[in-house]
Amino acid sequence: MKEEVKVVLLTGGSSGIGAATASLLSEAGMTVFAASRSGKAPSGFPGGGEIVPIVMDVNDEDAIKKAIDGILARCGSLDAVVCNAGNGIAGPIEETSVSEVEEQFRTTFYGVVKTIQACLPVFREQGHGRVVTVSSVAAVAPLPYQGFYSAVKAAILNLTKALAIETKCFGIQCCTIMPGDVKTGFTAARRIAAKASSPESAYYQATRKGVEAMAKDETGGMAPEVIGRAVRRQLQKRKMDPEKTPTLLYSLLVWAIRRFPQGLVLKVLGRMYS
């Protein structure tokens, strides 16, 4: 097993947790192949040496494979992919759409799993290789007036814990990073349901309420650069962490959410974001 990681693909990566990850990563000599749909250098870092920005997009497998290729072509081998990209969409369940929860899904879910499917094949004839996922805290608390972001981050969770007991075999290591509340420019791309955003809405007032309390801890929330810590520390150990969620903080509030009640912890999520 290659225990050295040296050539990287990390897909949501021209800004936020992905520039912070890009940039930390290649501070440590590896070399970082920066995929977004724009293609666009990571946002503060101009790309060049040790980062490499490409176009890439999760949804389109094509552009995935030929991506990889041209990594193999110039690298000659890939140590690892983190997957990063991701958007969000909050309001209420009843009335989100079933489109607006595809979207959701589309590239949150389905890019971590067309972007993995494409580099197993590579890891595998090497012998090597490692996937790191971004799934949340929010995986493991359901937040009301964002469940469908819930969803996706538990999926994500589950999906590398079950990947990394199938790929064992091959030499590959996963591990799952949850942060939570991270300060981006995630906060004001989230798009909130378009039934949910009418004043006719049953749910109108408290969506507006849970969101801003949502976005109020974001805001004030960690620095990219702690979840971009968290990726490199995974990459640079010799036996990756299954699961890793960064600070003591919120490590301990996972572990409260497990192992409390959960009619206890439903009312005081509930509390949190009325």
Ligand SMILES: NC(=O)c1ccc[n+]([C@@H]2O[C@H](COP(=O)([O-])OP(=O)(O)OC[C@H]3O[C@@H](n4cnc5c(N)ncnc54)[C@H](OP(=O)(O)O)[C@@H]3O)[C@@H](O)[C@H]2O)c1
Second form
Amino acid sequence: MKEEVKVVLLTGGSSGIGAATASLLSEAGMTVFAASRSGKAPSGFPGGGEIVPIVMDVNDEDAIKKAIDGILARCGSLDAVVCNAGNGIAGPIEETSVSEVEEQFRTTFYGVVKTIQACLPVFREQGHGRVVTVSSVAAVAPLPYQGFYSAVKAAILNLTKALAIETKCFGIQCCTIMPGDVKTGFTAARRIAAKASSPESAYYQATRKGVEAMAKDETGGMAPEVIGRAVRRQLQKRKMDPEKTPTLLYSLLVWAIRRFPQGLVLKVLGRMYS
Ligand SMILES: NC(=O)c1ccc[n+]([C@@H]2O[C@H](COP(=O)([O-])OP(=O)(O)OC[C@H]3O[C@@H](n4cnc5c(N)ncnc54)[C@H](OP(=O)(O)O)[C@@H]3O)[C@@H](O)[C@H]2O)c1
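Could I have the structure of this protein in the form predicted in complex with this ligand, to go alongside the form predicted on its own above?
Everything in the complex follows now, all chains and molecules, and the chain you saw is the first one.
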């Protein structure tokens, strides 16, 4: 049965992909609760539709519960959650400390887990609900010097698909969106592992070169609205796709990475980023 999506909780809604998505969803008539730590209204929002900025750190289970309770009190239902908040930590695998690895997984994986786990009881009770996660092409492309970012996005990809199987019987649908390079604040916010930032590091030059190449691709990347439109399309479809890679070029890239010999894939990625 098609359930029209009217009320959406969107994490990371204050900037970049989340801000563009909030604008596009609200233009389509949805009420969007745009969550972030700052609680800022999405930058560049032209007005129209309804966007409600909220302060909600995805690492804070109490804040998530409070936000959901507030949405239910105000709107009576919650039809979809878009788990978009995330960040990146670059660095070679040897020299990224365990605490830096934990930091990479904190918001970008555990934050997604906490948000989804808080929404699922509501969706089950209603008999409908949609979960959209924001993974990355990096989930299938093992990026050197961003190995933990690739790992966290691969985790999101598989988590979302497993969730789709587990929750289908409750009327819940799940989709993961896999963006390629997008021009947002993500690039400037990316941290580099402390040890690899020192010229003493055996990986110093390689890390710099790799990260500079990725930053160049991102700053020359697509507009966040491209991803926002893909999210909107999924929320408006009767049956969501389990995964969606926006743009033909990136979907061909994902197809090729999955089908070409992996030795060749690693060789090409090595040429591009190291
Ligand atoms: N840009 C790309 O090329 C690209 C490519 C593939 C996938 N992605 C993914 O797309 C998603 C959005 O990234 P973006 O490019 O739009 O980056 P961005 O412009 O840096 O936006 C990140 C958003 O997440 C929020 N946020 C960060 N930590 C949070 C937390 N603990 N709790 C709640 N909100 C939090 C930020 O707001 P506050 O700082 O106010 O909390 C901000 O609204 C990420 O998951 C990223 O991995 C990006």
